[in-house]
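Here we start with a single chain on its own, the form predicted on its own, put down as structure tokens.
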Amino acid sequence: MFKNAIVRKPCQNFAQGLTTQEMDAPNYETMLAQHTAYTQTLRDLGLTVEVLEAQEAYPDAHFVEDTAVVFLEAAVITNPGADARKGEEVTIEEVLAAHRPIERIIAPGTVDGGDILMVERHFFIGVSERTNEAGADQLGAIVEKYGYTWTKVPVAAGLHFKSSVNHVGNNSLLITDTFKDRAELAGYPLIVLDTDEEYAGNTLLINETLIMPQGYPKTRAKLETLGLAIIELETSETQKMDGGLTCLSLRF
């Protein structure tokens, strides 16, 4: 049960962040409005939300999820996999230290929080361009120390593991077609996305409510079978920067 969230305001030059998308140029005022709606939605769902100031030196810093992995017993400060993002984790450590004991990923290991999915007491650790084998093994050893199990999963498509796989309640996983036959996911009920709605795979479960990107009716119909409340949010500017709903907060 999540009680808290940490978000960071987008900086004015957020459009200079890392992206592989070839879409219309992101708009700062629209991004602020969408981020404000996201933050208010978390509050409406009963979470206490701490809003951090923008970091102008780090255009991607509003994607706070990549800087830490937080669970009941500890917060693991990551070592971001993109050189341009190294340093974002420094201010997050100070904030999280007020809530959890701190663990750290040490170079040469790299981890982005967007590659980490916790389902009950099990961690899926995506090995991607941002999270390397050394970082995955370090994180696995840390969570195992606290009694969790873990599995590494290769990320062959998408920026992060959670670009393609997310927990949507009752141990069910919402996944893209690329991951439907992965042996590491065997035993979990799978909801496979239509190929034209794969962006909706980054859906965020907050207690008994699913927050999904706006405008994906086939995905919504599939999620409605779970019997959970569903909220749709506009994410156009976040999508332009390779981001999604999970990226924008740390929940604990």
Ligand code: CIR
Contents of the next structure:
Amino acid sequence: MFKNAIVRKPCQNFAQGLTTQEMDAPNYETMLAQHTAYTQTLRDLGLTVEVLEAQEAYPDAHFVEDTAVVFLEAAVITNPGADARKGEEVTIEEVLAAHRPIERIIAPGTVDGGDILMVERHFFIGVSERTNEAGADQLGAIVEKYGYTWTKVPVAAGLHFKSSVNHVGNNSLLITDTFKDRAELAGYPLIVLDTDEEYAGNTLLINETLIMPQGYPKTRAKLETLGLAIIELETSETQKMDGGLTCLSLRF
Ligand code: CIR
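Output block for the form predicted in complex with this ligand, input the form predicted on its own:
And the full complex, kicking off with our chain again.
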């Protein structure tokens, strides 16, 4: 059960963040409105949400998920893989220290939280352009100490592992076609996304509710078979910056 979430207000400079998308320029007011709706949704679901101040020096800092991996026993502060994002983790550590014992990923290891998927007591650790082998091994050793199992998975497409694979309850994974045959995921029930709806793969499970991006009817129909409540949120401005719904919060 998640009880808490940490989010960070997007900064005015957020459109200067890293992105591979070539979409329209993102709009700050729209981003703020979408972020406010996201925060309110987490509150409506019963979470206590701590909203951190915007950080103008870090245009991607509202993607707080990348700065830590939080589980019942500890919080691992990451060393973000993109140079422009190194340092975002400093204020996150201060906040998380009030909730969990702190562990750290240290250079040369890098980890982005977007590559880390916890399913019950197992961690999938995506090795990507942001999470390197050394970082993955450090994180694996840390979670193992707390009794979790873990496997590394190469991220052959998309920015992060969770751009393509997410847990939607009862061990089921919402997954893109590219990842569906990966041996590391064998045995998990899979819900495979239509290729024209892959962005909806970044759906966020909060206790008994799925929060999914707005406007992906085929994915919604597939998720409805799970019997969970579903909330759709507008994510246009986040998507323009290569982000999704999971990226915008740390949940624990
Ligand atoms: C970045 O490239 O780092 C940001 N513009 C997007 C980060 C998205 N985070 C996530 O998927 N966890």
